[in-house]
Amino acid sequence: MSNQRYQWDRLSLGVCYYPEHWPERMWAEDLDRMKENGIGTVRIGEFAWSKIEPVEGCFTFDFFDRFMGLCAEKGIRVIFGTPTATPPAWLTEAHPEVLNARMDGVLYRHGGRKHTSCNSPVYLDYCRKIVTAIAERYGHHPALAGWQIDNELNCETADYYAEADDEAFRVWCRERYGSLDALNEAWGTVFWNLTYTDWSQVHIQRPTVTNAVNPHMLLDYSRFISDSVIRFAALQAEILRKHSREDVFITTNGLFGRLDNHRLTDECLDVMTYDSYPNFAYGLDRAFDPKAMNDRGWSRALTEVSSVCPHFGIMEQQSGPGGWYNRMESSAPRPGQLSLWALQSVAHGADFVSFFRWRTCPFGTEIYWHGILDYDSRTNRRLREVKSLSGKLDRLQELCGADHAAAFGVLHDYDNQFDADIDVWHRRLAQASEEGIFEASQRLHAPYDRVLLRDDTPAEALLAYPVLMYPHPLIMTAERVSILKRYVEKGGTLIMGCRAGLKDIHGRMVTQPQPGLLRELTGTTVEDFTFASIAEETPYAMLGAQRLETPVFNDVLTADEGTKVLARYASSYYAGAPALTEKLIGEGRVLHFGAVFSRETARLLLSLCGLNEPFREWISAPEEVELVLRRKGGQRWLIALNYKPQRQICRLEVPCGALLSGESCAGAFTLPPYGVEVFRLPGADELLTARKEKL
């Protein structure tokens, strides 16, 4: 379902470099000690827009060229990134306009970053300037692999109130619905007297009393906000394949809200790149909890990316502690967990990982955003584990390009996803279940895939998924049910969670019966709905003689003739009502699930459609080691991640060979602390023959 134009051959390192911040005579020793170490790839050029065009019109190229003619001679190749992330200081003086804005119209002004407005028609201009010097100049030099678009798009804020802004969202709003009647109709617009009658009256969010507009309006600005930056991005992309060798790539390093983001890869982009931090995952503002995922639950924000970019690149590994001066603060890698790390984004697709930076800046902002070295540049542990991962990544050059393999899908859409954005009681839901699903198939050791759900998507691109969970789409389309309804009828499991079918694409309730527009597909209409009250014991379910836990939120279902009813309701006032019902539609089956999906109940159903240890005939692991399966062609290969300082033993039911040890493993072996295997797993026939061995 990706339209991916770039992958790369070989798994490879690179790192993020900033020549502007070091004295030239320092460049040549950097990119000798690069090599040495295993990095091939820099990239350059995201903030720099002042060294290229230090005044109005007036382009001169001698540093970068210098930086790359020395990039050429050194084997280095260079990905370089469009400096439109930082206008200079000339630009914002001259042109306040440009300056994206606060709620109240108050101006971001020059001195920080992502601060001008990308609707802006006089920004627009200097960007398309800026970026066709650049591409002219290097679009064809021998060091150049690569473009980044921009940096982190949407990344510091996916807020815009600028006049351009206000002034776009009304041509974006009367372009989609024509007319104003359209939109009122849309909006709902006769509650609180918000009835336009000009369309000069339409504006983006701005102050009220109750800090609440909208949400139908809120739910637009949303897609506007992605549409207006994909079309930024989109006229950079322009500009540099038409100056660009055919073999040059374009990306940029995402995933950020309020952004369609497999538009943004199918219509802009050739690969995507991804900015890891697994120390975010820590969740700095809370106490250690050894049972939590931690840095582990990272892999749910590279499943995402994998779901837009099946091979995708990194932009921005972490390699050391990371923080502003004035915010954030984390930890060390801890030794091992730069190499688990790295390696971790390659279990989930990345065929190249750049790390974030070469040398921690020792002024601005980024001062403790430590890179592989530190500010004295001596050689430390860090470089030292670099180069140890640059020998691993030798040992996997058969991994490159394949593909991740998932035991299930999970089903997600940008209507629900921009929805849950505004929608504080959709918020809890979503984020909430998404949390359970994810541990659950971690602890089963049952990798996902994101899956995405359009109008258009084919329902035969579902069915390379057994099962598929859909936990709560409030928002529903007639075209959507019709590819969910085809996919069940040939024999898929879809199973849905409470407040499914709630709203239409405007954001809007819908009049009928809940789930609405599923209700045919689930066989249940909801009879009473309520959060989980804090004055009664957390609500629970009987499924058979197990307890199902129905966390959060209640659907009370009341089941349609022909269909099931597997668990009911056993505390509160709807004790006895059906809480999980399945229906049979063609071959396939439907499970309407009244809660939203802790851990614990993800886990039991996922049990229940089969989904415990899929891998259970190649290996057994503790739940505390990370299992990811890639395939290529007729070749499969099995990765351990061990996320924890002690050791884990895990046990290989059939022999098979260890690439980064280099022996052939069978039965009981160690992963060290923060420790990592990949496992040629054996063919057809030699599985066969070690059945019979075993017997």
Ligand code: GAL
Second form
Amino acid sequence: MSNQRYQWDRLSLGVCYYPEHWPERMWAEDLDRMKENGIGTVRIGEFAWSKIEPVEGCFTFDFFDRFMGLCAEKGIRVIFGTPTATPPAWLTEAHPEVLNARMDGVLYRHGGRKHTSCNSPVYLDYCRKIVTAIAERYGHHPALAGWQIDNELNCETADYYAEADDEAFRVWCRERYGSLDALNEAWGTVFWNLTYTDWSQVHIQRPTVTNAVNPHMLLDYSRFISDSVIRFAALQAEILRKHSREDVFITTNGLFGRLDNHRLTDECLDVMTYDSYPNFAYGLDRAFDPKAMNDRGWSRALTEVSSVCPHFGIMEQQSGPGGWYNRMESSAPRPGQLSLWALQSVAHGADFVSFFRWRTCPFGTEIYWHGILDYDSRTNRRLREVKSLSGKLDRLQELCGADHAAAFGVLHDYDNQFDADIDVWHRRLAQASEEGIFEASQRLHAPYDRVLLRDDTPAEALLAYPVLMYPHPLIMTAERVSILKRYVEKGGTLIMGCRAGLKDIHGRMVTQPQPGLLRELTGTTVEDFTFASIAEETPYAMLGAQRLETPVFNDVLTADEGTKVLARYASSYYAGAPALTEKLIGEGRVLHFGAVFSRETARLLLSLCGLNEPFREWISAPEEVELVLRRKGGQRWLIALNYKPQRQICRLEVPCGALLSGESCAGAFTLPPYGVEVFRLPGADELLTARKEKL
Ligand code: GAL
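The form predicted together with beta-D-galactopyranose (GAL) is what I want next, because the block you gave corresponds to the form predicted on its own; please supply it.
What follows is the entire complex, opening with the chain shown before.
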């Protein structure tokens, strides 16, 4: 479903480099050492506006001319970041109207980064000029491989409260609703007398007594911010494309909130890149838990990236301990972990992995954000590991461009994502189920794809997945219901959880019985509902003889005639009422579950759908090992990743070539601590077909 326009043709390594942080005499040696250690690309420039325009309107290119020239000479490819995340002091001092603001109107000042408004016409104008200057200068440079737009759009903040944003929001609302009557109706402004009688009264969020403003306005605000950021990126993309060679790609890095990353990628980029810091998952203050997913949990984020862009790149891959002077963040990668994390990215679809950063900066906010090299530049264990990783990638080249083969899909959409960011009742369910489903899928060795559902998604695209989970689609539209119906009729299994169908596109509650527009599909009605009470034990249901947790929130269901009750609640005042139902439609079925999908619940339900160990004909592996299947041109590879400091023993049921060890393996296979192996599966197509039928 993605229309990605650029793909790397080799697995390769890169690194983030800041020529402005080092004396020029160090450049040549740095570039030589990168090459010696298997690094062929550098990402530069994204915070270096003043090196190009030190004074308003005076563009000087000597600095980057020299650096780009050296890269061309040394055969290093360059990804150039447009420097719009950090405007120069002269700009914001002369034009405070470009600055982003706190909700109370106080402006964010020069001193950090990402402190501008993406709706400020003045800022857009300065961005247009600097991006044009850089694009004209380097768009055809022999060293240039690609452009990175800005840096991590919406990362530092996704809240924009500048005057310019307020004004742009009014324009956006006028375009969306046409009349104030329509806006008042959509936002339910009659509540608390919010009714607007003139467009000038419409604002983005401002300080209020309760601080809880109209949620329907907030939902539109998220859509507005997403549109604004996409327009900001599109402005740059158009300039970059106009002035560059055909083969130069355009990307940006990271996936952040209040942003339709699918639209961003489709409309502005050739390929998406992501910033992968798996140790963020640890959290320094968290108690050690041997069962926790920790860095393995980062695979969930990588699954999100591949949903946006299946063959992506990593622009910043964690290579050292992390922190700023005011943030103590993450420990050093253990020996082996740096490669494990890079291969985790590769396993999930990255064909290019660039480390953050070549050398730790001895000054500035990020003095503790360690790169490959330490301040003293000596060859250390991390650099040695990068070199050995580059040798590993050489052995894995056949994997480049291979597709992820998922056992099932998890549907999502931006209306519900934005709504869950605002509505804590929604968020609680969404977060718990996302985690539960991910952990269950990891432990069952049944990887999933995250699948975007839009009003115009073809049902056929969904049929690639025998099972689709759509955990809590509170917001539902008639168009999406009919796509889901077609998917089910043609043989799909659709599983939905509590509160489905509760809201309309504006985030207002629908007034028909629950699950609203989905009722015909589920063949159920929600009779009653409640939060799981803290005064009672965790509620549960019985599925045959098995106990099925029904945590967090319970929809108490009744089943229409023809809808089968698979499980009934067995606790609380609604004991005996249906908790899980099945309705057969055409060749498929809809499972309606009244609660949230915890790890154990998701595990049981996925097993019920035959998704327990889908690779068991080829391999059995302990729960501690992640398994990923990729395929390309009739060939398949199984990637096994061990995130633990202990070795893990897997069993190959068919003889396979192990690409990293270079051996042919059968029977027991030991993965060393933090070890990875890639198995080329034999017998290509037949087994795949057999497997598909079973799923
Ligand atoms: C990223 C950012 C980098 C650097 C890094 C470490 O989010 O893109 O510029 O700040 O984090 O803090």
